[in-house]
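Just the one chain here, laid out as structure tokens, in the form predicted on its own.
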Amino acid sequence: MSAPSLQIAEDSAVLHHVPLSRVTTFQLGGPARELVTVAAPEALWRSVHDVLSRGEPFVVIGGGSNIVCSDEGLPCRVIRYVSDRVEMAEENGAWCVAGSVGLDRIVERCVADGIGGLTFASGIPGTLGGAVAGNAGAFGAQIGDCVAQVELIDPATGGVRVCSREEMAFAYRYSRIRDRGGIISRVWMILPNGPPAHLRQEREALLALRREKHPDWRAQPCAGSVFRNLEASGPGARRMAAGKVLEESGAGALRVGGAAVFVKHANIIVKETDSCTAQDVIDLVWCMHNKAQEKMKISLTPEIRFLGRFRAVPGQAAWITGVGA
């Protein structure tokens, strides 16, 4: 139904006017003025310095999950920080991994090598850097629990510093990156050893559960969960799932243009037809938000990031990150 993602070699030359639909899991978005793919922390740093030296705008993405890019595209350089190589180095009791590596690839490697602590992340798309920035999690666990320290590049100056786990201020789907910015180039994680057979069994069980409830983005393009789960009502209480709120509000049957709520999970939107646009998606997100507000008196907060220019009403405008000139 949809065009496959663009396969760009690691550390590619600067490409011009590449459709962002080809490098995002939702397979939506117009052209980037420039696109460059880098794999190693040093190459990321050089690319950031290059664009800063020219005083031009830029944005860094990873595997392209959890974002929706404008149909107009982005009038700036897009630095795509991704790598297929899983290289893990043990340093002072922690595993150092580049932020460009796919999270699920890391889990797969850890399971094979008898390293535990990450099986909860089985099947989560995107890169390690993106996962840490948003403190991604599943099944009651989150990536921030494993992090010892993080190497950050300052997007304003290109300076590099290492932040401790405490400085990252991890909370539910939150890290300091959200408020203070920063580009994650490397991550150190403390991970326990575990029996490979048990870890494989755990991973397969979680992958099977994910297949039951979540679409495969390669066959049904999407960007993962649309809204954050609600805050717990008190100490010891569990968060209410945004999907449950949406189901009970009647949002499960909503669609706008070529975008539709996923039939098995009310907190996921899928690209149902090739005519689907990024504007369809943000409009559908707004409809879902309003349903929950109207029926349940609950205001939901999007997890998805919207990059670029969209036609938006005032409430939606707060969800959008303007990028470029």
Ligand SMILES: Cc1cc2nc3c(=O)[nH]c(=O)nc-3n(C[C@H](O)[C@H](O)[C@H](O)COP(=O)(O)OP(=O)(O)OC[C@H]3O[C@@H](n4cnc5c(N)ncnc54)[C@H](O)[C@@H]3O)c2cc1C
Contents of the next structure:
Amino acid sequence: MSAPSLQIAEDSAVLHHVPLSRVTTFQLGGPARELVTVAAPEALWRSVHDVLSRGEPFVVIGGGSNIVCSDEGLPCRVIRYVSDRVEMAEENGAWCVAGSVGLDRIVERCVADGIGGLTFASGIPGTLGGAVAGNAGAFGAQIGDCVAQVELIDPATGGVRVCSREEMAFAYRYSRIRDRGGIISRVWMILPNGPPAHLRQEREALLALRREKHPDWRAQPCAGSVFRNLEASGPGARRMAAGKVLEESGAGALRVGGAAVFVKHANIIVKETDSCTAQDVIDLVWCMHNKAQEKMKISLTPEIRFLGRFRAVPGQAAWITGVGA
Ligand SMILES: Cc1cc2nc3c(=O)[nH]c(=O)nc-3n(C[C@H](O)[C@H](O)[C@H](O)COP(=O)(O)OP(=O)(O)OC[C@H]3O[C@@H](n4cnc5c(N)ncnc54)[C@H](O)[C@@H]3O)c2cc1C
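For comparison with the form predicted on its own, provide the form predicted together with the ligand.
Now the complete complex, all chains and molecules, led by this one.
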């Protein structure tokens, strides 16, 4: 499997027709009409204003670890908000961090500096902005638990405002960004101090668990969990894991083209061959969905997002965000 170059420099000029497979962990997707990589909130704001002033469509992505971009690419500007630098500033008892910073890099820094609250996110790929947008979580905790407030750019006007944690309406893998839009430029988090040795131990244990159960996306391209876990059946009840539903439905051995269900985890799809397409992935997701429906009478909802145009049957339309069309 050829590894993509994710080394596009921060604050790049506008690049034309860059394959989105180079900037997504699934390593899938055709060319973006324009790709701009920005690291600082101010550069993000300028890029958004530039495209708005031309009245053209655009989409903002982070680490590309929760998306599948279509094979024909995206006919719009893709603003990739990512940074290699981890800068954390303390402001009135909260840590202010740009949404472009890698989540796992933040955890690494926090552990070294004796700052707790984020170790659960060890090993989650992608940026802080992407994590807050979808309230990423693991091991019973989620990023929204730590968020005090968020600076948002309005994608329609380019206006900037600060949104409280309550306004963000965090829920399971959900924030208001999903329904009402908004580009996360900065995040303030309340994080308790903790003993570095203990935090390091916790992080190492969680990373080891991930290595055991999850594919390493650099060697086996993927985008994490395919489907959301099920709603809890009542107060105090736990969510049923989508992976369990899929396993019990017999979806574990499914494959379409170059896409296959990961052998160790039925809720993950991996790109097995270089010829794998984004269409293979959405088709496989549909087969998995239908298997769970047929065997367990359970309708699963995808957690990963499909961007662009796909050949889709009617039930799949709600899964797809048709950007720039
Ligand atoms: C191996 C692997 C393991 C994973 N494990 C987990 C896990 O344990 N828990 C979990 O929750 N997820 C997991 N994921 C999924 C993914 O890493 C997270 O959802 C991550 O937080 C997505 O961040 P991103 O920057 O990559 O977002 P992207 O994939 O780039 O974007 C995802 C969505 O967020 C939007 N978005 C991105 N940045 C911004 C921004 N600044 N402002 C507004 N919207 C934005 C995009 O438009 C898109 O709709 C895993 C993925 C992989 C590949």
